[in-house]
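The chain below stands alone, shown as structure tokens; this is the form predicted on its own.
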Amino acid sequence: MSNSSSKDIIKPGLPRGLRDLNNLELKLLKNIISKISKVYESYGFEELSTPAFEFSDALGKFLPDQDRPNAGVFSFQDDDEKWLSLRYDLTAPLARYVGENYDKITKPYKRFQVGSVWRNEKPGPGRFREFLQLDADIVGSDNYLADSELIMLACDCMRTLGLDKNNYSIRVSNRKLLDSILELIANNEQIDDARRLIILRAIDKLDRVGVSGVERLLSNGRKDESGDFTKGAELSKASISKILDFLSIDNEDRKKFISQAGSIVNKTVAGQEALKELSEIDLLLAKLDYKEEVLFDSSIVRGLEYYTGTIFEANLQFDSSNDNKFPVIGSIGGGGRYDRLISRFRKDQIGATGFSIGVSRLATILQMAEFQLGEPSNGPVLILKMDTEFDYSYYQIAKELRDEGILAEVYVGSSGMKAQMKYADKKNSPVVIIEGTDEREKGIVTIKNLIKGKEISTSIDSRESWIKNSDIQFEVDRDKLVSKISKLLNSSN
């Protein structure tokens, strides 16, 4: 009898914004990471791994919302009194790595990385405080080709998952367009750094709060459904109107977008530069057949302060009949040019551009949409435990199968055959192997083909027909077991 009282029992639970991942979810994540990593490698990106936390000042003022190293991040003080922070993204650690190893790396430096990042922010649908990112960055290139390549890379990543133009879009803009709008507004009212950030954040929420919500955020502020109030930019009606006109630019035709944006911003240097860069990107993408899935969209902001040029986001969309299942989650990836970030670690300015996929958010949306990345993978072949005194024989079978690269496990519970078969079903086992006393004496084993059983289950009308069906259950010589299982699994793939 336990000596623990009820007061000693800790109630299990997780902090909000965190979650456990089961086997199926982990398989989905691994599948996504494997497919996308192969695309990254095909473009010449090399993998890098950086630590989970950095010196807080290495993250510094380039955190999304505020110029404080502990804003939005989880921080702690080391025993040498230096402040450390869990990485907020994978880009700031890359900038630190490049600054530290600039003379050693091949330039332009193309790296990719997968890893967890942490956000000390309010959780929401599809927004966790710890999640996986998969990044690709090009450091040491300051021209539109690198930006265009990452947009093409984003498209190819979506394609390799089996998505098409009906399921995803890559929406592109340029931070210089926004700079030019703010420059035009600044002719009539003062725009300091704090106000500028409020404006950018307001525009960035267009897909979640709509035009009226953005209008309130640009004015006095907005209260959300939970009752939380967000302070507004307190702009004049004329300035708000100019921003809303900018957001209404046609985003279905790239050339029309460039023309309409030009009528608003072409009197500013920043606007002219943005239009030139977007025109070059459009020309290259069109020639390489990246057309309908890549759109130019004036509402794209990207939340991080360090973007300096081309910016883009990847969004998913599925059949409208499933709309009731989908909360507003936002983009599943994005990136852009950040030419000033690495200069925090060096005196010179190093051109850089990158793309990041939120793997956790992507997996969540694919699960909600019931989107399959190919056929679901099978679990291990299950060897039933029939006679305790012959456990070694079951493990011998499992070892022979594993030696041939076949997943296999022996049932280690204490339940009977019916429960073991239910276990096999829950583990998505393709095959069950039975070696009882009769089989062992005859030098055979019985194989139950669960894959075939599921395929023809609707066409069999009686238990007797099921048992007699030789495609579902049959015997094989023990010494031919491994080759038979191998052929059976290969034929089902």
Contents of the next structure:
There are 2 protein chains.
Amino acid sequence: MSNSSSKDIIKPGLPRGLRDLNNLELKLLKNIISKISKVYESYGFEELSTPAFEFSDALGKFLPDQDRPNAGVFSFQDDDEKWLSLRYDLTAPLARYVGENYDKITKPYKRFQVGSVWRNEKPGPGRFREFLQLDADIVGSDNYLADSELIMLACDCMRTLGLDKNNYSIRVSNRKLLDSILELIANNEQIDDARRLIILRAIDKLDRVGVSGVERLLSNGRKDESGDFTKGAELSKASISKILDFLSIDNEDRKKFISQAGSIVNKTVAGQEALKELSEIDLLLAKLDYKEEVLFDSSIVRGLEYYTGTIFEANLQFDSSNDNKFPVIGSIGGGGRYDRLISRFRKDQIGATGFSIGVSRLATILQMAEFQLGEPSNGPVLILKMDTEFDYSYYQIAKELRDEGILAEVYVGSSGMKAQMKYADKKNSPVVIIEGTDEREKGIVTIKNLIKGKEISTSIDSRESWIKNSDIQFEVDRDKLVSKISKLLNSSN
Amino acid sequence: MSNSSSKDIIKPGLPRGLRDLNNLELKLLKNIISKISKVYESYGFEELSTPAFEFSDALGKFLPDQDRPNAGVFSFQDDDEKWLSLRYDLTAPLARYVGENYDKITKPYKRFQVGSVWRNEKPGPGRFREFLQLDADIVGSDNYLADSELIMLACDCMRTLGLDKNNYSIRVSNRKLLDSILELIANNEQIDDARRLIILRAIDKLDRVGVSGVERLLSNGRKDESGDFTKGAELSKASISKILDFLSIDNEDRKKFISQAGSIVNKTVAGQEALKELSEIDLLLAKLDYKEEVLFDSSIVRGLEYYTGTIFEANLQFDSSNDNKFPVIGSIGGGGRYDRLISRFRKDQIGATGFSIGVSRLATILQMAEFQLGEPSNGPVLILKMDTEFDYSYYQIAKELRDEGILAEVYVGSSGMKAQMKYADKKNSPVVIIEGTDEREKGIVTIKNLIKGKEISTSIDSRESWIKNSDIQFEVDRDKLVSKISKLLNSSN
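Could you please show the structure of the form predicted together with a further copy of the same chain, as a counterpart to the form predicted on its own just displayed?
Starting with the chain above, the whole complex follows.
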């Protein structure tokens, strides 16, 4: 393996579900991360970074996506023979961090974290084994304000990206609503852990399989389009009807939702608590201009393992930007209250609530929707490498441009002018600068305006007039070069 | 493992050599990364991101730090039973990327990448198993300009951090100089791979063990302070003397270095090539104001496996900021030409040269040297939570402040005023805002200026006068609140 003189050629390639990200993809991701991080910070969240891997037993295995029962983590042993796992989310490391530093941290502890997470599971279109998350959590508060704040934060994150209220919604529910429904049907039948899982999974599938699909999943099971059969919960008609009533609650109007949900769940303590918590959130948000974008929705389930109270999801929806496309729709994150997770490390129970954005997924959806985030930017000005003797002079020009905040590079290859011009084109250079022997003798440089060149080459068809056009190629005194380029670039924005 | 209701309490903690990074540590790292990335971009480097792990055989095992012969990588198998490894540097993934995308990329390909790398080796003080690197590489150029550009880039990275020329140096050599010396002594003795390794390691240790230490490592071996014995190369006196002559070359003056080195190595082709390449670099840099900060140094070795031409290291040096300290010294990165690495994936040889900054190490050294990078910043303004009925009003205040770019948060816990004031203090809040029932009736809010409070509490000793001081606590009309806070925060900067 370490023998670099071996003549064996290795076929280069990546494992499935992993990918490289280029310049433009990274610019979008970094733009999203920067804007959202600023919102998190503006709310008083402090950034934390934890290692990519930790002790496997400290991370546990609380994979939040309940529709991936076989989801796994990447694990390995180090020289100490301890089992380590790559983090599969940012919440498990937070729980460990809080457990370890509880006495030191300022409570309520508001932290945000951005980082890659890894899942050892089957990748598919748009589903990767490495992706970025951006989380905000509040630990050490049982107050409804903490949950409300995260919902407002979710809205503000969408707003800071420039999204319109028609393009996103935050759909909120409460895990105690589901507990209440399960409690109500448990009067008629035995609900063990396995059956509970099947029921919650069925409810979660409402938006994909519709009411009739959920009905089948709650009774004898359902065959999907690919022919795969999903086993049903085999509930009684009465129980199924109760769940379908619950799922038909009006989710367009929060007040109506509370009233309709009340008529179903107010016989249970869990139901009463859920309604009280939802009412508090509604009241606060209504007064603070978070209105039609925040909906209550009885089909929200979220992760099966650890949520205990408020739960919510952030969804995007764009109309198709051309006729051949379906609307672009997708969930880009969510969260909720998880009061039991940190108690793995402590005897007492610590209230916690969080919000996680799937940044990679968000970027993919924005790209699919052709949503522009920020201005596209120029590549670097290219200074052609003409005579080796004057290499220093090309670097001098580059330096003067950089000092003005202009990206600039000298061609460092060994090819001729034609290849250099092609390089400028590929790197999206706005301008090429030529300082050959003739130019040096005259104390000038030649400038080629590639932006203008592209404009004109698409508007006039004679190659001759292209070349003659003095807007495209012209000379300028060497000492006026930088100010001329500055002007050119400013006018092209 | 997935049973969250288990009563077993897990002891929270991290594997050795891994660490969490808090808000302040991250601010420093992000500041460094942002400044250096901007320099890389300004030179026309484009960002690339590769996955955290890849096929083990694609990454190979070219650990660059030659003094860690037992260095290892973290490896594991996925569900496909393929062996995967966490990246141990950013160059191996680049080689794979170039091998995979050679026909698509713009050549010369100038890419930069920032990311964590992982080493499965024994951690120690300041030596972690996860750390950040920030690399710039030029692939597809054999031109001396590519090497020269990276050396200038290294200088500019140090300059952009605000470092003085006295605080850093870039020490340059050429692998062919070492090849030449090895060729010269091979006239007298057998130099196999193992012996070559011992000799190069001995040379690399000059700054730690001194001339006499190197002499011992080249002859019978050396016992260090801890009593550990390092086997020597067992060279003849003539060979040792040749190497020591080489190491005594003047490294204060680049022209003198070339002349003195010439007298030793100009009998070999490798030596002649090295001198030509160093001369070209010297000539260009001298004309471009990269003078005393760039030194030639015959003791530079760098990674053993793959460098083929120019090699260099970036070093920092700070005087002790108080009398009890030694000067803070350290290498924070380096690089060089590695023309053979990409040929693992291709039949032809692709010229490549790169520069890697150890960002984590750089941050540690700057912290040790108490070097300030940017202004320390305030925490968020805290709006106290007084009456639940008026929670919306506290969020309204927070929103108005945020809209002016001021960090602001509402206390989301359930504790009383005393705990809330303590919270403000811990979060470094500049200002606390109180809107109780009295204030609401009067249409005012109370402001506590915590910055002023801290100043005065250290300058006057009467607690009474602290409280009375109208600069510290005062009332303001609700509608003038935001402009008042803006003024306060601007004047405190």
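Numbering follows the first chain given and starts at 1. Think of the rigid core as the biggest set of C-alphas that the two forms share within 1.5 Å after superposition. These figures come from a predicted structure and were not determined experimentally.
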| query | Cα of Ser37 displaced 2 Å or more between these two forms, core superposed? | reply | no
